[in-house]
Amino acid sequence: MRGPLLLCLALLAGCGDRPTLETVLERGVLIVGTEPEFPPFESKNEKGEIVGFDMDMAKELAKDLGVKLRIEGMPFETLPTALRGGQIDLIVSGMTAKPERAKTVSFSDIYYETVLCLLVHTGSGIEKAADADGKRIAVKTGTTGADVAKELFKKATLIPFPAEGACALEVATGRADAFLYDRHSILRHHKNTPDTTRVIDEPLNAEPYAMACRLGDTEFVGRLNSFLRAFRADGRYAKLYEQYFGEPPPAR
């Protein structure tokens, strides 16, 4: 029984190690993980569907590659464990490649710009980024947000949550004075709570996004990246930027 079964071993640790691009072509269907709690980038429309700009990008690539496209949704710190499990082949969820995380996936090129910045309680006293150091801070976590907070309010007090609708009600009912998030978000979430909210529009982190596979899959990255100039020079990509954004993609 023992070569038998070290055979079947090796053979289940090779299928782990298959190129996900020839996993994807074969099986027909490209698996992508996103949560669905991040508009207009990922969310859940009134039937439930999981719709979005990224997922408008995903459904072009895997037309691009010829497959149908399955959509998993689940919570944004469990995706990269999913992914590196094999449960997904591809993360397309606003995530901001950075550093730290490219030690356990690989990313593409980067396919949208923004930046960090606060919104803030009307009565927190806070008028500028430095005066939410010894603050409460809202955070949601496994998020870059988080860890900038950390890095840049060392005397604040950081209160986490596991999501970014909660971080914005703690700031405006007054539980949390701030919530560092990405600007487009801390806009919208200004936009929903204007009496009680403002937003201090003081660029605290770059934040670039791009999607994720498994770390080393080269082959994959390859064509994420041919995919991601064909969309941009085709005029596809300006148009769904167009229609999530209401303004036409900043020039490279």
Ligand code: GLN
Given for the second form:
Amino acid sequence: MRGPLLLCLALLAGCGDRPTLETVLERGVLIVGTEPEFPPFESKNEKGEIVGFDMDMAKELAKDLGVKLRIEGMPFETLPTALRGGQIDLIVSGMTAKPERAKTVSFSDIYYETVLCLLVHTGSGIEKAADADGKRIAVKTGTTGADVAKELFKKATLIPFPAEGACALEVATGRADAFLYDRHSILRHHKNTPDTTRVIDEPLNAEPYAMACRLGDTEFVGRLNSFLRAFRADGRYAKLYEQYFGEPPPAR
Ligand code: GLN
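Can you swap the form predicted alone for the form predicted in complex with the ligand?
Everything in the complex follows now, all chains and molecules, and the chain you saw is the first one.
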């Protein structure tokens, strides 16, 4: 009786989890989970390979660990479950480190900072962010944009889609009045549809991006952070940032 009881308690406490670093080094492969629909952080190229800022950073991390990199593409919403289930070792997916999520995953230090803002249809009548309340707002399921839209625009009708492309299209065609999302994406969608959309460039929420590993794996978090420190200190981060964003990273 005592054996099974102790085992149950250990599992409940998460003691059954093997430290990620041990698993990765033994396997010789780091398995990173991402949703490849978030350029320039992750997207599929013509050959179907998953590429982008996050993926190049993950390559450097794997190199530093002395292991190979395997990238698993999946819907954004399913990443934390895949991490908990051991299908992936790490999430690198433009994921915002927000307190709510820190209850289910452990975050590394921040590697990119942006804000949320609105893409609006030119005929929506939205001049400032507050005008979006009571309107039809497209949101990407499972993202911070969806959560913040719910909090800020209580009278709005939220229209959820699994992919950002669908949200932006709703706005461009006028089926939705607005789309609340990460600023670099909003600017890109506006560039693609300059005649029917506008950007309301008011920062509605801070969005610090971090890598996420299994909850409580402090050893792996420490290793991720020592990687990030070295990656910044030796200039690799600045080089990659310039390559993808066309400007040097902001001073810290
Ligand atoms: N940064 C946003 C979030 O964490 C969106 C990320 C994404 O769509 N990949 O919710």
